[in-house]
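Given next, in structure tokens, is a single chain: the form predicted alone.
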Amino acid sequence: MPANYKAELVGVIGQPVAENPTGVMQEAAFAARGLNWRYLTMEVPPSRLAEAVAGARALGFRGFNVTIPHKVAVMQHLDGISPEARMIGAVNTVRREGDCFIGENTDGKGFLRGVRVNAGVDPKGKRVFLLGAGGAARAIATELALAGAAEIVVLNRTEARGAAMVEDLCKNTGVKASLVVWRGTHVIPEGFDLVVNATSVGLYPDVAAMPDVDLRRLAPGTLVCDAVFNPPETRLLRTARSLGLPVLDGLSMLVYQGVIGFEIWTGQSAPEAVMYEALQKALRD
């Protein structure tokens, strides 16, 4: 049988991306499954997004991840959008179907799996306090709502952006949702079951930063989650631990959304343990 030297290509586009470790995780998964696939980390400014998508199409990419700041803007350059991604209003994963690029969103699904599997919490009937109203926040909130969350309160500095997200949540999922405008240090009141940071505050290299919130009124057992994955233990999570609260770091969301992406692209089951270990090692080193 003749040798086949053609690697299948996937990757991530965004700006900045130099410190995004997704490629380490996906390359480890490809190796574990014996797949001749490559994951490329590609810096793309907003002004070149259309060219980047066209280039990926021309080069035969099997798909790609999309990160800041392209998760919304990329949608106009795709051939189709999954119903859930359209509901969320953002795309983080693109798959190839024939010659078409289809947008998906695995962020919220990855977060939800982490809450259920790693933290052992069922979101059904829970009250959620969510920080942020960007693409990650929309994905997380939508999946929590679809999983049966009883209420979602959104804390955001920009009133118009937060109000638009809350309106979409109520319309698309039927969940009870409301907005609190972020003004100075916000004391999160008691009565919530989950607190989720879906902003980028605390992301490397700004590791000393913490969202301007006070956790001291939260009841014991309130799960505090951070979508930031680098560092795995953010200042927010350290503060929560010091108060005796259970925590869930951003690594679980990153791994599980990567697992879903791997399976969408390759059609094979993902080696979850291999992917998690590769990420841990990359961030530790």
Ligand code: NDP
Second form
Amino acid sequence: MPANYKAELVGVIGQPVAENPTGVMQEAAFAARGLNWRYLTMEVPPSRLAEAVAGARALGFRGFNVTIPHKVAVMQHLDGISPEARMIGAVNTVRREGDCFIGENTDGKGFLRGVRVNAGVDPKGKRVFLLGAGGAARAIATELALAGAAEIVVLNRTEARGAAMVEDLCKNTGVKASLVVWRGTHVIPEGFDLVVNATSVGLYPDVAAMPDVDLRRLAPGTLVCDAVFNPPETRLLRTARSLGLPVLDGLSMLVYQGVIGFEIWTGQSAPEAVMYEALQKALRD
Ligand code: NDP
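May I ask for the structure of the form predicted in complex with the named molecule now, the form predicted alone having been displayed?
Full complex below, order starting with the chain above.
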């Protein structure tokens, strides 16, 4: 067989991006599958986003992840957007089809896979209480709605942002959704099956922080989830656990969005356990 020294390229663009651990997980997956692929972590300021996408196209990138602050702005530089990413209004994964770049969003799909596989919960018919209305919240809410959730109540500090998200959610998915504006400690009422934190409260280095909610009225069995993955065990999850409630950490969402990305790019099944372990080790070190 003739030699082939040319690696296939993927990566992530964002700013700041140096601490993004996705590359560790994807490189471990490529090694485990014996693929000559590289995942590059690339710092790109907003003023150079258009050039970066054009450069990736010219360099033959097979795709790339997109993180803060480019998840919305990148859409105008792509050749197509998946229906789900369009509903969410943001792209976190780009795949190549011929010479075209297509935008996808795997954040909510990754969350959903974690709920199903790691927590053993089917969101169909469930009532969801969701904290936050940013990019992660939009992705999670959209996928939960598409998976048949019965109702989504959104709690957000900034009214305009929360209202815009709820309006889009109802219009795009037809789910029953409403907004509660967050003023001081919010006692989450009974009657919900899933509580999800999609705010950035509790994220490293502010690990002592917890979203200002009271979980004590939740019924036994209510699943409490956190999108924050660093640290994996947030104060919110510790509190839920101390009340005897089942929990799902943000690591599962991060791993599964990477698993889905790997499968989209390579067309092969992802070595999930290898990816999980690589990520856990990266966050521990
Ligand atoms: P955004 O900046 O888009 O949204 C942040 C949200 O947090 C907003 O709703 C904001 O409310 C709310 N918020 C921030 N500070 C507070 C506070 N002190 N009290 C109440 N609400 C607050 O961020 P993202 O949606 O992109 O990310 C949110 C979190 O999800 C981050 O921790 C991120 O790391 C995590 N994430 C995890 C992923 C995973 O794979 N596990 C993937 C993507 C994100 P307001 O509108 O009022 O400002």
